[in-house]
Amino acid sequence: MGRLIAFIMARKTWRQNLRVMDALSIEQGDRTLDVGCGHGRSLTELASRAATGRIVGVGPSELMVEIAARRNWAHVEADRVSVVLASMESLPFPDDSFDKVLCVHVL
């Protein structure tokens, strides 16, 4: 069921995710965090916009983290994207780790 939800979410939320990424004006070297990265489709787009940057997706669901990592396996293998299982209340990153942060459709 979770995989079906991820498939639907990847299509239904895409326009909003693109609007947020456009508003952030992602630059080539930006270190960007996607809080609640879900299915990971945005991580792929962020990696293309920040070709020399670093992209990290974080989410509380083991299944979604697995889906996001698989979707982005080439970027993960190239050490350009990381997907981290973590609670939003306790992000495992030091201050000033990121230039930009997005959080779309997260409750």
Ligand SMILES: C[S@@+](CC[C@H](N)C(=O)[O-])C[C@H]1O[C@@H](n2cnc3c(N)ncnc32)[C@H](O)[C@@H]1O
The other form holds:
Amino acid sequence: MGRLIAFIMARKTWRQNLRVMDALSIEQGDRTLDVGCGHGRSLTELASRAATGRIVGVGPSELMVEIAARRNWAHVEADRVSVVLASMESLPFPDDSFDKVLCVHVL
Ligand SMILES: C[S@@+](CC[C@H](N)C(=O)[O-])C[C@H]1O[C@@H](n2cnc3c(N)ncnc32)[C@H](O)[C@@H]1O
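Okay, that's the form predicted on its own, but what's the structure of the form predicted in complex with the named molecule?
Every chain and every other molecule in the complex is listed next, the one we just looked at coming first.
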């Protein structure tokens, strides 16, 4: 069921995610965090917009982290994208780790 929801969600929220990424004006070297990255579709887009940057996705669901990492495996292998099991209440990153942050469809 989780995989089906991820599949549907990746399509349903795509326009809003594109609007948010446009509003953030992602630049080549940006270090960008996607909080509640879910299926990880935005991580792929962020990696192409920030070709020399670093992209990190976080979420508290083991299944979503697995799906997002698998979707982005080539970028993960190249150490450009990482997907971390974590909650926004306790992000495991030092201050000033990111230039931009997005959080879309997360309550
Ligand atoms: C509706 S999905 C949205 C996924 C993606 N951001 C999008 O726009 O398609 C909500 C996501 O937020 C994650 N989430 C729920 N509670 C969270 C929390 N406390 N911290 C970070 N992510 C959370 C869920 O695991 C899920 O992947």
